[in-house]
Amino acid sequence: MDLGLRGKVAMVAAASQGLGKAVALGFAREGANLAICSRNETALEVVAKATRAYGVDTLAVPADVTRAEDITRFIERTVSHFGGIDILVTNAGGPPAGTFQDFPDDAAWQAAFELTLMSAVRLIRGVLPSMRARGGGAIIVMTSSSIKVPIPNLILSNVFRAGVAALAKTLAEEFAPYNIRVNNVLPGRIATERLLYLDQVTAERAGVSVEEVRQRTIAEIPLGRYGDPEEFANAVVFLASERASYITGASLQVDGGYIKCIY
């Protein structure tokens, strides 16, 4: 299936890594020139190359997305290179595990408001002008089975992510007249160093080995297996593209069947 990204400029924050860092190749390997950000310059110019094996224009920004003044040098770079931008992906690294009584202070809040809530408000504020001018765009807002159930331990995660999922939907209505859709996708448990540090905090905590961890968390998965960030990124993919033209506002989980609820 031609997905119809050839040529298209996506955005993809937080990409040096993990499933930002899928997320690129995926466009990739669809053809898309991509602008890509992260604080790690060095890894960031490793997945650039990658991606630009596929034969794609690829614009490698060190940029912290905490930071307002790195979001808006990322996207002038991004519109002065390639003209425009088609499509945003937002990520950032997440905020610590711990519970409520693990954060007393309240920097620790401000800093997971900053990562996790407002780089994403930055990021589209940011892409919207141009999006408008060449007469659409896909958003594609990463964010978190937690928004769907609660994970344990992960109070500052639960709580922005769910507001991030919140502005996905509400920015869906507000720009369909614009032809852009905005869409959250939900990973799972797919195998990233992300998820390595959240089951060595949660075997930590309950005095048993990470491997106990991941046989108990498979246990809960349908699939019987955590995900490859590959599969989670053909999912982003297929949403940006005009494969997926009518839809708009949607929550997609990509968890092997993790999540149980209903909506």
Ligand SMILES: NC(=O)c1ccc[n+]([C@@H]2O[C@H](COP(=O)([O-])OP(=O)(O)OC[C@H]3O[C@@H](n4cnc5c(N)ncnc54)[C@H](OP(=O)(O)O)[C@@H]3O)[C@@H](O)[C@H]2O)c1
The other form holds:
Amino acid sequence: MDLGLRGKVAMVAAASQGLGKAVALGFAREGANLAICSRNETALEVVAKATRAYGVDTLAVPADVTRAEDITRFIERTVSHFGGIDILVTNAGGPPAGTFQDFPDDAAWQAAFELTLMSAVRLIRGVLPSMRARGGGAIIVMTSSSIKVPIPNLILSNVFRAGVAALAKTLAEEFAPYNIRVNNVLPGRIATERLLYLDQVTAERAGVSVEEVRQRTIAEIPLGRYGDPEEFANAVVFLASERASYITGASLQVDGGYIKCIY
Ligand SMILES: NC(=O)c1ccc[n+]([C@@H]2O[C@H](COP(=O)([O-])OP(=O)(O)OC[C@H]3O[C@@H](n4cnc5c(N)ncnc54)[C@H](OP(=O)(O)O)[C@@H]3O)[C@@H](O)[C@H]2O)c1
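Switch from the form predicted alone, shown above, to the form predicted in complex with this ligand and output its structure.
Every component of the complex follows; first up is the chain already shown.
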């Protein structure tokens, strides 16, 4: 299937490793030009080089998505380099693990709000004028299985990702008159550095090995394994493509069957 992405301009936030990196490579494989950001300039440039191997033009912009001015610069540099934006994938690192009682003060809540929710708000607000001027676009927000089933010991992530999901659903309707589709992709358990960190935290709390945690989790996943980042990226790339032209406001879980609820 030709996804119709050749020559499109896709912005992918937080793309120096893990899911963001896999999504950037997924777009590159389909011939889309890229603007990618993250804080670690060296790691970001390695990803940029890997995408350019597919013959696409990739702009790498060091930026911290918790800083409004960095997001503005990321978008301005993308528009000035490519002339406009067709696709936006919002992404960021995950907030620290912990329960309600682990975060008694405002600081951790405020930081998670900026990282998870406001980064998506600012990225979307920033690309809107360009997408409107081009007559349409596609926005994908990356959230988590936790928007359907909250994950124990991840209170900050659970709360603000639910906000991102509500944002995407609301904007799907608000932006439809501009031919801008907005969809949400939910990773279940995809094998990245973040997942390793979470398994380590769980192992320490439970007093068992990381391998034990991994095996317990895998036992809950019908497909019997963690996902590969490329499998997650394939869903994002499809939803951003011309072949998903009638899909907006959707929440697509990529989880090997891990989420047990019907909706
Ligand atoms: N993997 C999973 O199974 C899973 C499941 C549910 C939800 N998620 C969520 O999906 C997101 C991506 O997951 P992942 O597994 O790819 O995580 P990851 O391996 O920790 O990668 C996070 C990426 O975000 C970048 N980043 C972190 N903070 C940033 C900031 N302030 N500004 C710009 N870039 C930033 C990091 O690069 P720099 O260090 O270079 O900035 C890195 O490229 C996370 O929010 C994670 O919590 C993942």
